[in-house]
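One chain comes next, on its own, written out as structure tokens in the form predicted alone.
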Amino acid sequence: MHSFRYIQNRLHCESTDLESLAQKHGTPLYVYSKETITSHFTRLDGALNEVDHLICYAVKANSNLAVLHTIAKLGGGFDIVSGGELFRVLKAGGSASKCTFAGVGKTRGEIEFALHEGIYSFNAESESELRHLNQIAGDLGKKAPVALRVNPNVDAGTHAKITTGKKENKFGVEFERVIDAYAAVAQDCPHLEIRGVQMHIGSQLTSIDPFVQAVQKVAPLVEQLKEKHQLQFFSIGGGIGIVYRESLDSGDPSWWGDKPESDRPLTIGAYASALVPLLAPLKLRILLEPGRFMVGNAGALLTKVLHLKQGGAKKFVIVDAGMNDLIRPTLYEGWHQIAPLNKPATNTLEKVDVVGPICETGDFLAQDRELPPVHEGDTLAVLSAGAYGFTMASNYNTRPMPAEILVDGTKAHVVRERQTLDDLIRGEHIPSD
């Protein structure tokens, strides 16, 4: 699932020693494996060979130019949710003709930019947005390619903050309204070109059942719309979950941490075997929008132990990475495997909270986690941090953003420099008296 493993008792990303990267570039430090990204893309791509398809990587998961360039070179498309993400895709060598533009609040400037660049499709989230797109395209003398996002009211069975396919979520048009909405486009929106249908029910799904339920519900609707509107594609969204705890060598030491009950693998084979038979009869291009699956296990956040503190109720491991660097544990109760860069010689465990330097009680990377003894000056790897890590990071507490490294075998490329203190105030001005 990923390319992080112990080699001679030192944790490596591919063939690169992580301790050497921490010493050279400092911490906190994001490290990504090109091998893992490539493997995940090619495995998913190959599993869908029986249907015409395009993998549109969800840029919001990790938008580093080097990551986007890697996926573009593999032939991937992109799922974007802002004009800024489209700008990044283009700078990384991607093409707007392989981009779908999602999101409930696209601005006029973003829409104009996407139309000028030749976007493959806008995934419209409301009937109001369709009218908005029609007006802007007309003003520019263009036709805007569109797909309507269907809200199938299917419970993804995942965290409430990453569920998107239920009626109470802000995304998409209610299932019962979709046919009328497409009819209105055909009749009243001469500057729109209907290209497809889109859906997405949520993120980090570890069971195939919600995917099957959603496709089974929406596929007959797609068949109806295909006959009336000459559809080109059906996008089934993303959401394939990843495993947040994996073996780092041939053994399986208990100190890697207890596996969360919800953390169960959904294999690519099981995913394709269940969905391809449902999708092939549609004879449409199938779009997928994986994000976390592509890059989640490909990244680690390296952080140094600053202090050990024995409180009255808990022992704290205080590290130099905080919630501003990786907010998933605080925001989503996200569980990340934490491993020392130097493999412990003992199986002795102690229960600790791994916390950061941010002035917030909610600043933690792990709570009540059983880890082997660590010491001040040790470096830890917070694994499976390649998705929604750096992209959700901030300068809270006026802290510079970490550097990012892309590893390719024995080569380690700096793909984003660490912010300086001057970078933090660039663009700010004190008014003259």
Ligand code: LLP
Contents of the next structure:
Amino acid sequence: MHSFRYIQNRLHCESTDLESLAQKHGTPLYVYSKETITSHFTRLDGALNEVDHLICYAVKANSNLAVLHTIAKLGGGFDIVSGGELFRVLKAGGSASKCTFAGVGKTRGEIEFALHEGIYSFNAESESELRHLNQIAGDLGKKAPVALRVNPNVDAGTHAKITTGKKENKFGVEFERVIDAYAAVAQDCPHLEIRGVQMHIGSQLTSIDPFVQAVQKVAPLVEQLKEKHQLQFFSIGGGIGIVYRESLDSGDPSWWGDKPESDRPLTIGAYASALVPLLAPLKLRILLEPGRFMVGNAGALLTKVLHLKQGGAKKFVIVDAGMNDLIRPTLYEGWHQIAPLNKPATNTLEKVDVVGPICETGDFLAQDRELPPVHEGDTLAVLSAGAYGFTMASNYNTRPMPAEILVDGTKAHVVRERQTLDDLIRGEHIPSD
Ligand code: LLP
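Return one more block: the form predicted together with this ligand, after the form predicted alone shown previously.
Up next: the whole complex, starting with the chain shown before.
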């Protein structure tokens, strides 16, 4: 489901005309739909109502305070990976008691901060980290709540750079060692309190099978550990894939019915009906850590066409957003739909590369893409850019980060101002000669 569609031939986010936003706030510009985020949260929440559960939104997907605030108000928790993300959650009105803290390399400062704020669980990724947590909690006279991330050695069938649940990945503790690791915690770590078990096998999964395989493999282990260590929760991680090819003419979520298998979303109905029966018998609190599912389709990056250029072998559409604004196409071969804000009158298509202004050959938003004719000065929407878009943006080539807008019906709130040139050099100093 998403809230971007043509109304009277002009692309809108909810009831807001995107061209007017581009004109008012400039480009590149990230625009998010509050309606989409809310609908995704409530649909997932509803699909899981047969089990005690908590949706811990993966902050790394989109950490804008307004997005976090929206999710906190819906009752969501958060999965964080740094002290910085915890700081954001607290500023947005979220509570540490609904946060899990993931990541293979947490620092002492981050651990102390999270302990002080009353984090729900540190999801530890190694025996060494457990010892480190035990030491720090002891120093502070506290008990650190922990879960161990299990690496189930299941292939998520996704892009290599976002596969996390295989033996050769750096994540989690090897399946075969998990029982011993929990026993060691119980025996040797008086400053740790075991709370749960966690796993996360990868991102942008478009099939239910790897999820089922992983849950089937890990659930018996959880059952065993539950008895011994009074577990409270089992987190099955995030990873729910989204559709990157959207229909802009219909808000009807069933439009994908005639699409090839690879383009079909992993529907929430299918996800819940396959997993809930496997999870319910555990009688534990089930945690989920969706990032992309919650915000991916909720965002678009608006960019202006600066030039058209015929190269020796290709035609280039040069736009004002680059790989520093949206790195997914070049980093993961990520495919983002690109649509003109004014609906084209013809069905004619032309094959082009949509490229940015960065001085790198890898600076593209799309390659060999069939687009309707575009003209200099047109504004294009790069869709499904709500997840891992702005959060992965950088100042490379000393380019200010785009502004971010949260649309709510006809209202458009600036939820992050565009960076200024002064912002770019803040904190830098020239030593005196
Ligand atoms: N939980 C853990 C422990 C994770 O590492 C991640 C994502 C998630 C949850 C959320 O996964 P999601 O539901 O969003 O798939 N930048 C890449 C994706 C990196 C994902 C990293 N971990 C991209 O743009 O495709």
